[in-house]
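Coming up is one lone chain in structure tokens, specifically the form predicted on its own.
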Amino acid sequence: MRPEEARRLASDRLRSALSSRYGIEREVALTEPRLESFGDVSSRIALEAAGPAGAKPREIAEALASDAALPEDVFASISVEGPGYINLSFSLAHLCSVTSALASEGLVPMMVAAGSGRTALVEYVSSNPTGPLNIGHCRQAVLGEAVAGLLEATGWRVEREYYFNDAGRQSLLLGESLAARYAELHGDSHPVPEGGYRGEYLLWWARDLAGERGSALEWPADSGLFVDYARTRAMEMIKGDLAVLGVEFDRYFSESSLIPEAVGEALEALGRIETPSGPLIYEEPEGSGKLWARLTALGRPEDRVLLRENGVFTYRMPDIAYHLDKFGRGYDLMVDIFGSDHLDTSKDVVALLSALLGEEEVSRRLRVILHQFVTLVRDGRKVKMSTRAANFVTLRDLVEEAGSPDVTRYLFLTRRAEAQMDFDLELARRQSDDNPVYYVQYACARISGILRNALAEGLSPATGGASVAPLLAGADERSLMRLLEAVPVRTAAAAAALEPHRLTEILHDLAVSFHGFYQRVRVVDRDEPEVSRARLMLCSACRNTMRDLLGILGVEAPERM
């Protein structure tokens, strides 16, 4: 039995008997307790069944505990602590035969899919094309990653996709900026623009260009050669960043095939629209052309331009009109990934979207994550970066100074996205115990090494599930196994929440859970073979589990360091 089925048994169990004895209807939640000697599994719905069933929960615990029947084969024991929590023990047969489950068959087929048959989109870095990625789009880039990978674990199919804005203020700025370093070789005076781009690689592309189209161009009569040309060299360095990363998108999508029908459709449907306040669109002043979306109608703090005097689309209007694009091409999930600086832009497209296409629809299809910046530590000192001063880490540099794309990744994913992140360089080249990355990857080229040197003894890990239960009794056995079984479910849950950073703590518990089964247990016994290949099967479990794990993560689970 799969561990999530034997969770809805208990549940269901537990709930049946609520339902039978005291007539309350209502769902029974199971979670890890905190110390393992609450068992494997716990509830408080007797705390929360005291007040309907007029019953003290102690006592409501003890009866649910004798009612729920639950089978010996899956459930070794329940029981009642405290006030009146109800905790269950896994029987050693059904911790065996997931142990057995994941060393033959890995983790994935021991999760539920819940996203089997239904379609994903993950949008992320979706940086304008100005120059490199920084240290920020990197985290950006992992985190997409990773939420993509945890979703096709649970049965999505996912595509990924970069949306780049082409069309705006900063793509003029960039062909500006370019144009000032091209006069700059021609010995021309053209100042950088204010607001502009100051970064070495305008002076890389401005001799390219000089090579290719000689020393005549001028600025702004040639605005648009120098627009498209920055343009074009500013996605393929961006795309040559994220393959140093790994990272690979099935389709980038360009704000300018929106403007100008897509976004004047989004925003003539907006104009239709009536508030108990006014139209959702309106014009002030009046005659100037500048529209406003009325979005304190819809809960939001203020109102906001949408389209300026001169018939220039504001950032917001285009972002509607992106996403009534991927809504109608009928994902049943859409994952928007931004740094925290789009807090107020992101909330204003849901409003936006919700009074469109109706807020429940876009609350069920549609999910925002942000993340929070990230300082980079170097030698013990915080980093002070500026982009457009040409004053940043780029993403390539990043990985080069940490070491690997596996390092970068890895040490992104130990913090939640909304939390602040110091990403400490020393500590992420460092080879020891204290670097997360490394630890977990030295415990999977260990297992791999006791593996690879039992198999030249001619011990194999053991098949079967119950059989070998009795082999695998004593308390680090079990301790592991039950840390095990608990995967899929912790795995599932972080797919749920779209929080790929819990597979780091899974990791790390798995990590250390096995160091210390090992210095305490001897694995392979000349005297005891067939114990030996029962324990050989539960380090099999465990190194696939850490292997899949880091899949999703898109880590490497090296053999051998």
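Between two forms, the rigid core is the largest collection of C-alphas that superpose within 1.5 Å. Residue numbers count along the first chain shown, from 1. Computed from a prediction, not measured in an experiment: that's the story for all the values here. Compared with the form predicted in complex with the RNA:
- Annotation for E152: C-alpha shift under 2 angstroms between these two forms, rigid core superposed.
- With a cut-off of 2 Å and the rigid core superposed, D166 has a Cα displacement that falls short of the cut-off between these two forms.
- In the core-superposed comparison between these two forms, the C-alpha atom of S363 has shifted by less than 2 angstroms.
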The other form holds:
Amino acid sequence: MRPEEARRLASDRLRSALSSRYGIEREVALTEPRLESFGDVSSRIALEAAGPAGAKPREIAEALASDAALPEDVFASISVEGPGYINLSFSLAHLCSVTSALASEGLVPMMVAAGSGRTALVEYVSSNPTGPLNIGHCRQAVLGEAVAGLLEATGWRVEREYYFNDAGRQSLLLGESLAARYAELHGDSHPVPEGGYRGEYLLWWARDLAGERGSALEWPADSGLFVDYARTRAMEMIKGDLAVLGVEFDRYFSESSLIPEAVGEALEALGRIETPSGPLIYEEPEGSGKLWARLTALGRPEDRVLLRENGVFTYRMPDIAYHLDKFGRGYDLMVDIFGSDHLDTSKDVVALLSALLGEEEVSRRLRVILHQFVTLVRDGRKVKMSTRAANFVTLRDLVEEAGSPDVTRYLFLTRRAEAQMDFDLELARRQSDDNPVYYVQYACARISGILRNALAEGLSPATGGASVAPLLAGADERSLMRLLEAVPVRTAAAAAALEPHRLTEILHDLAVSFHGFYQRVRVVDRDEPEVSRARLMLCSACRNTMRDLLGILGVEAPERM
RNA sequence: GCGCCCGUAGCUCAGCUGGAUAGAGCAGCGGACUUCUAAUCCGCAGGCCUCGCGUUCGAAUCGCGACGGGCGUACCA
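Output the structure of the form predicted in complex with the RNA; the preceding block shows the form predicted on its own.
What follows is the entire complex, opening with the chain shown before.
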């Protein structure tokens, strides 16, 4: 029986006991208790039901425990502890059968597939093509990958998408910044424009451009060429940076592909909407051609311009068209991952989408994850960063300094998205020995070593399922199996919450338990081949589970270290 | 000013749909390698969970208010 099914069964039995004994209809939640001595799963239902039932919590708990009639092959015991907790213990046979399945099939088949073939689109990074990716994009790339991986592991069909703005003022500014560097090469002075980009990479591009096209180009006569060239190179650069992290998208979606048709249609649709305070879209000043969205009528603090007087859309407008496009593609779930600086925009876009498609539709299909910023710490001091001034640490630098994509990914994923975090460069660099990712990877490598050695002696993991339970009756074995059994449930919960950082906790728990087990229990024992094979099965389950969890996060599970 | 996120051990952070003695890593101190990888293990020490008020049988967790930090508050993205 899969772990989620075992919990469902216990929950249902307790619920019907509660119903028939007290006439209370209520879902019974089961939690993973904090301490192993509290059992394997636990319920507080008796404390919650005490009021409505008009009875003492302990009394209720005793009654439910005796009425529950749980199958003995799955549950070994049910007991009442403390103020009225109902604590359940799994049978060794159940733990062993799950362990066996993990050893032979890995983690994913052990989960009840919540997605079951439905489709999801995860949008992340979406940095505009103006320069290399920075440390913030790095956090986002890592997060997006992990969210996508988590959804895939729970049965969703996932697409990864990168949306970029290439039609706005920033593209123009980048083009002119390139033109300035280009002019500089040929001794002409053309200052980098106000608010322009000063990164050294523009100088390299200028040289390449001069090599291809000679020295006759001029700004603004050849502005289109400069802009196109800069954008192309920037996109190449970004893809290169992503490759350093091992990130690849299924689709790169450009803002300009929405202009003018999709954006026009979106604007028209918005224009048909009436709010209690008047039309959603209005012109102001009269006759100027400038169009505003009446966001205040949708509960937002300010109205916003969607179309400027000069006929150019503001960035919110293509954003809406882009989201409409995504909704139109029929995904069951869309996840947007943004930095916290996008909060306001994102809320405006969600409000306008809700006006177009209905609030229920939007909140059901669209989820926005806003992550907080990363503060870079170098020499114990916080580093100020600015993309345009180009005094920032790039994703590439970061991965190189941290030593590997694995370290970078794992470090970012140990914190939840909405927590600000400090990234200490010195720490990342020197953490080669006591970095949390190595701790986990080392456990995998250790197990691989054991399995290799055992195989060389002709011993392979047992495949008997629950039947080998008597051979794994030790306390260390049970602790590890108990943890393994809960992994599918914890992973599913992490997926439902879109919180990949929880997987690093699971991984850490598993590694701690395994290292302890390894220290105290000899796996391969020539005198006890059957016991050895049972233990090898446990090791294999542990390795597979960690490998699969690491895989979701995009981190390697090495065979040797 | 307003909106959102955050404030937990010396440092970096988990725990937050209220519940059983508040956890981890790093840093500190003390131990364990003739044994499948010591990138490991075992032990010690370290906390008015920012503060105050409230809701509750019960609050790190929920509400309100301070204080502190971050982000936003563009006709930039």
